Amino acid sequence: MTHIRTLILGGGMSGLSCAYHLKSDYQLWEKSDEPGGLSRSVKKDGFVFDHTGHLLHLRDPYTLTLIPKLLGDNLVKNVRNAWIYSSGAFTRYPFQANTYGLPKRVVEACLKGLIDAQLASPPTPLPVGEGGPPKAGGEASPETLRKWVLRTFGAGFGEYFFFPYNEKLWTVSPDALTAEWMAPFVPKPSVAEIVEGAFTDRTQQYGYNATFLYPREGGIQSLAFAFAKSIKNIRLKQEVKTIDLERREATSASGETLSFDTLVTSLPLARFLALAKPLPSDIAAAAKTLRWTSVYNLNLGIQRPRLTDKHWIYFPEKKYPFYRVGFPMNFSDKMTPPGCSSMYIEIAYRPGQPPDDKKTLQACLRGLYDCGLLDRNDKIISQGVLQIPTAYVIFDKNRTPSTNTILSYLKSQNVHSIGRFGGWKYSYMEEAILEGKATAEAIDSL
């Protein structure tokens, strides 16, 4: 039996980054025949499609140097052009800062709700990683998403965007979600900015993703390939079947067994725990509480140039089956054949309940015709579906205590569970890359 100091499971961004930065010996196992995990790209009919939108929002000095080093001149910078479509109108992202252009009744409801919320209790900043003020005695009590929205923006903003949009995305009620994940990702403009945005068409950018980098050619998987060039011990088509934490052994689907000292996993936490043994009863019980959503990603290639200048559009209303539509041809003009446009359409569903392909295509086309993104004369020259079984972690009341219990136990077993799904969190590509680097440095320091 072969022995290795560090075994890395999963060739997504965090796993690739960990391998790239490790100085000691390792092997990386990836079940696909290519690296990248969900950060992979598909080439079809001259179009390039990712597994939905994967963009590089870089702020850390290290990644701002690393990514250009890896991709060289295969990189373009975009200023975000994101919108919302609701009440028959396109408005700028974020909704709470840009209600100009919506029907008068909608604007009035949003502003009235904001005023009522301010008069009831001026909102306080939501600390990162917390859902609201502590209970008496100091124990954190996560607020529900509904309560946080009502306290922060008021009932109107909740009714016309936050509640329907988040229910579409997470597939559960805003009352079942906590607000723990929201602080870094949901912009909080001032009251003055919200009021100004109701009467003026402003272009001020908000949020962590106001600009983004993207590969000029090859889609987002170009970054995975760039990492992989410097990774010597990557094993593709090597799917893990079982992990024996007691014996510190991993067995692949092909029957190969490898022993290790340290294990790094970026597999979805629930999936990893299903493969691992033995598990204490409290860890097995905590694993059963983990919840997530799946995403049905419909990709379309259209024989019409520049059907929009937008990067992506949010759709909060129930009459549209999709919660977001993005346009890869605006990330880079190398994503489509000449004279064509492309879009990815995202529909969330509960695990094990995927939408019907034919009915979904018909419903999506009706929605795209209705909002004016497509004309009935447009010719669709490419279409395909990418399923993402584990797409978004559901932040309910069980998520944080269960995850803390599980990750603490895994740490005691010298298992680093990292990345968006290994850490069972809401995050972005830069964070995955940095977490992979930090994990490698921690292993090498021992």
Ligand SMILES: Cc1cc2nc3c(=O)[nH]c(=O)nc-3n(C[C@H](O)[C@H](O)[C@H](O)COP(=O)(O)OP(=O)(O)OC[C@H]3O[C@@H](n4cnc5c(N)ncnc54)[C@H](O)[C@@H]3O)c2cc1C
Given for the second form:
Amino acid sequence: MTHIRTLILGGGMSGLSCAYHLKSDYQLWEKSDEPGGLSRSVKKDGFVFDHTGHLLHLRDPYTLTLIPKLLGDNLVKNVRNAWIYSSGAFTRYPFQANTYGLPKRVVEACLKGLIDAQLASPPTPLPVGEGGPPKAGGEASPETLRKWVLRTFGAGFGEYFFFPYNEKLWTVSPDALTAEWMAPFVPKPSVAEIVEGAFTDRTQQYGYNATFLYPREGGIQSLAFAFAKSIKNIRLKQEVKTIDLERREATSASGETLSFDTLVTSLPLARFLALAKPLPSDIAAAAKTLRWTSVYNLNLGIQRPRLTDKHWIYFPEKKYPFYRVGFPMNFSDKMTPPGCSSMYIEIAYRPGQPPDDKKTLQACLRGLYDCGLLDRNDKIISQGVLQIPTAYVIFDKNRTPSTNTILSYLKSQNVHSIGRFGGWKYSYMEEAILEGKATAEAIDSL
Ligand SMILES: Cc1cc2nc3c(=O)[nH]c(=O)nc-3n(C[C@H](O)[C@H](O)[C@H](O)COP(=O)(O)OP(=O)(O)OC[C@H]3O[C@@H](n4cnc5c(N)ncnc54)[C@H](O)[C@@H]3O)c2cc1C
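Having seen the form predicted on its own, I'd like the form predicted in complex with the named molecule now, please.
Every chain and every other molecule in the complex is listed next, the one we just looked at coming first.
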């Protein structure tokens, strides 16, 4: 049996980055026939689609150097142009800073709610440091998303955006969600800015993703390929089937067994725990509490140039089946054949209950005609569906205590569970890349 110092499971951004930065010996096992994980792209009928939108929001000086080094001149910079469609109007993102253009009754309800919330209690700090990444090991917030929204923005903003939007995205009620994940992802404009944004079309940018980088050609998977080019020991089509934590051995679907000193896994935590043996009963019990959503990604190629200049649009209202629609042709003009536009449509669902293809296409087209994004004469020349079975970790009351218990046990077993799903959190590619690097450095320092 071969012995290796480090076995890395999963060739998404976190696993690739770990392998890229490791100096000591390793093997990377990836079940797919291509690297990239969620950051893979598909080419169809001359269009390029990611698994919905995958944009590079970089803030760290290291990634700001690394990504151009890997992609060279295959990189474009965009200033975010994100919108919300509700009550028959398009308003700028974020909703809470830009109600200008909505019907008067909606603006009034939002501002009245804000005033009531301000009078009821002075604003308190967000549960996690604003601007920083969500911490997998942070304190469980006892506050529900609903209470946080009511306290921070008031009932009107809740009713017209936060409650319906989050229920669509997470597939559970805002009462069942905690507010822990929100700080880095939900901009918090001042009261003065919110009031001004109700009366003026402001263009001030908010939030962690005001600009983004994107590969000029090839979609986001270009970055995964660039990483993979510098990685020697990547084994594709190598799916791990069992992990013996006592014997420190992993066996693949093809029957190959490898022994290791250190294990790095970026598999969804619940999936990893289903493959790992033996597990103490409290870990097995904690694993049972982990919940997540899946995403159905419908991609359309349309024979019409530049059907919008927007990058993506949020749809909070129930009558639209999708929570967001994005436009790859505006990330880079190499994403479509000349004279065409493209869109990705995102629909969240509970694991194991995917929506019906035919009904979903009809419902999406109805929604797109209704809001005016598509015209009934538009010719759809490409169409495809991508599934993301593990898309968003549900932050319910069990998520943080269970994740902390599981991750500290794995750490005691010299298992580094990293990335968005290994760490069981809400995070993005930059964090996965940095975590892969930090893990490699920790292993090499021993
Ligand atoms: C809808 C959506 C939109 C997003 N948009 C953005 C965005 O715009 N910008 C951004 O920065 N981030 C975005 N993200 C987050 C981003 O996808 C993740 O942070 C990042 O891709 C996580 O990389 P990872 O390596 O941790 O996990 P993954 O990419 O999930 O990689 C895990 C790998 O493990 C492999 N694997 C699974 N099981 C096995 C097995 N048994 N054996 C071997 N290999 C296995 C998988 O095939 C996969 O390649 C988005 C996520 C979603 C769901």
